[in-house]
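One chain is shown next in structure tokens, namely the form predicted on its own.
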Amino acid sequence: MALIVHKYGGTSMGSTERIRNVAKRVAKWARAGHQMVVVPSAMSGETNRLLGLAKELAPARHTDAVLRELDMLAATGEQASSALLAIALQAEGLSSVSYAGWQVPIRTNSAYTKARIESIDDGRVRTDLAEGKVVIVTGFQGVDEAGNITTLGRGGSDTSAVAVAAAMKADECLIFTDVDGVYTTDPRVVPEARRLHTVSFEEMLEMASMGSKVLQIRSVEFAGKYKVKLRVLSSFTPWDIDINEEAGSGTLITFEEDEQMEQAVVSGIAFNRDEAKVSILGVPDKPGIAYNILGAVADANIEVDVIIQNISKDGKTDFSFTVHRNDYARTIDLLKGTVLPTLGTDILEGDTKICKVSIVGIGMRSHVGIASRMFRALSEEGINIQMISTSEIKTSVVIDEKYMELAVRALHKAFDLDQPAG
């Protein structure tokens, strides 16, 4: 008897139809003799109901206050779809029982809005498998150390899945989404995309973390960071699908060493929408700079993601960074309120027209000349690269918005992603 955790995205339980065959399916698995613990997100849409509420309440800048408050709200509709689920469980004859974050409890840090999970307690559900229960826990959400909710981000049901399922040393974590599986990019943008049978963790992560939106980032950390089995599979399947053939299906998260693991040089293309870049211009080129700037950024919780400084001439140097295009406002105001007078220069540039794109593959370590290829195929569309970034296993560049679907279509097929895997 295997302990397995399931987790249902916001579309899988999008209607009571829905979520009656989530539970049907739940119960297929319960029945074949797993302890199940499922992780469901809010229904879809609700989330965003939620919180455009708030949005015709709140002032305009959001105060600690009124974070709490937002993530108290948010933290609802988890709740909702949570209970509705054991509901239907119980109407297939199971017991069941469904649990907030705060009950387990699954504790977590005081960052309202993009709280980090810090422990679990699964003595409690354990509890509950021990006595037979199918147990569900809310996704999302938390409790931090004063007792106040706090819910994850956007995407945060992925990490508490995972979260859990590491916790309580789970067999497997199946996400049951709207896809199924991890695809060699979108195939809204692509429609010759391929789906993936088995893809590391590490290029897992680097296509969640440059806008893949298949997995939550912090997901894949944790299941790389605990070994937790982790398979990616579609929840519109027949809920009465055999159940060893559903065990196979879409797309298994595993190691690098794996035998099994097609040996592609770039696997996937991956983009992402909601980038902007802030530039200063004209700053002193001296040591303690770049933390001048980009320390004021962080403090304020806002994450950085390509950097460029450049070449030096007489002492003053221009300095890039591109931020989420939802704290791009705030990078701004940040900027010409603390850090621009300490610098010497009032010259603040910004760009929400760019997005990013980026091959990744762990066949890019042992492969040379695959950076110049992208360049080429970009070259060959008339698409001029604004920053570029690097890692072993992935090569990222910045372009002008209104290119991007064509920049991925390019790429796909300079890199024979449309081909069958060998």
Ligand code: ADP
Second form
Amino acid sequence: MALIVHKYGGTSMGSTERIRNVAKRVAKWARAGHQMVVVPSAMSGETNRLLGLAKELAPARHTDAVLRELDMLAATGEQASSALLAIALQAEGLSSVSYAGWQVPIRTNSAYTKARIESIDDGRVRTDLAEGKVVIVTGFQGVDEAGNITTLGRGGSDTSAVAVAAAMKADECLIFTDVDGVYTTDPRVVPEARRLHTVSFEEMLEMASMGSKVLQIRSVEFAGKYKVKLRVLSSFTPWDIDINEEAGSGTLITFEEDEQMEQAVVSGIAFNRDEAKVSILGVPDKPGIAYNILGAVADANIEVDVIIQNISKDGKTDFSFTVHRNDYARTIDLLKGTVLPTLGTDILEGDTKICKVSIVGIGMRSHVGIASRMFRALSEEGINIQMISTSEIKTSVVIDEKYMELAVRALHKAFDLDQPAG
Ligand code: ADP
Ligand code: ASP
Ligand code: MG
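Rather than the form predicted on its own that you just supplied, could I have the structure of the form predicted together with adenosine-5'-diphosphate (ADP)?
Next comes the full complex, and the chain you just saw is listed first.
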């Protein structure tokens, strides 16, 4: 008997019919003798619907008081789907109970809409499991020290599931979604994308952090930190598929480089449209300037991603960086209000129509010329690169948003990702 955590995403929970299917699948696992904890997302579209209602009423800039209410609101989506799943499981003849994050409790910090899990008390869940119940724990949410409901950021149910699996030392965490695994890139953008049988933890971390939303980045971080056995697989197979076949399907996230691992230099391509670029022109080229600008941005709790500084001319230089689009307006206000006056320039340019495309692969450590192959493929399509950033196992470029799909397809081809890895 193993302790297994299943997570079902929004599309998998998207209607009562689908919830019934999830219940039948979970029942199959429970009847095979496993202890089951299930973490559902809200029904597809529900989180957007709820946040859309708030948007109709709320001012553009959110105060902490509004952010608190957004979490109260958004958390109801998972509460509803969890209760529905518990009801469906009971209809299947299983004993089942659902808990909201605060009831477990899943403790988080107080950063509303992007809270981090700090600890999970698994006592209640263990007692229920020992009594033979299937336990449903709402995804995406927790509770802070003062008892306020918090949410973990979009896509956060993945993180809830992996964190629960880590806290309970589960034998495996299965992320059921609407694709049958992790692909070389988003199969909705490149139909030739191939499913990876395994992907290394480091590659998955880079792919998630570069925008591949199949797993939320924090879920991958948790899996790495606590060595959670993690698999991404489809919830759209027939629910009565053989359990052993199901257990070996999809994509396994691996922690060691094993023999079987696919040997491609570049394993995947990720992209995101979530960032915006800010450029300050004509800043003095002298010590302390980067700190002056980025220190103020960091103090405002705004995360900066790609940074470039141009070569200087006549003692002046241009300084550009990217932030999340949600933080763009705040960044501009901050720079205009407190930073530019200290720099002796008022030339500020912004661009929200950018995207970032990244190639990821642990093979990049041992191969040279990978970045230049990337740049050649982009130049052959006439795509101008605005910014570049690299790490040991990835190269990212910032380009005009309108070329995103073209760039992803061209790179997928240039790195032979549509061909089985040799
Ligand atoms: P869920 O609701 O199950 O959490 P998401 O929509 O959050 O599902 O994530 C699954 C989606 O991620 C897929 O439908 C796919 O379009 C997208 N995706 C992006 N990159 C990849 C990738 N490399 N492999 C598989 N899916 C990807
Ligand atoms: N329901 C939340 C969202 O839509 C969390 C999740 O689906 O993982 O972002
Ligand atoms: Mg998701």
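Quick caveat, the model's predicted, so the values are computed rather than measured. Under this definition, the rigid core comprises the largest set of C-alpha atoms superposing within 1.5 Å between the forms. Numbering follows the first chain given and starts at 1.
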| property | result |
| --- | --- |
| Rigid core fit then residue 229 CA moved by 2 Å or more between these two forms | no |
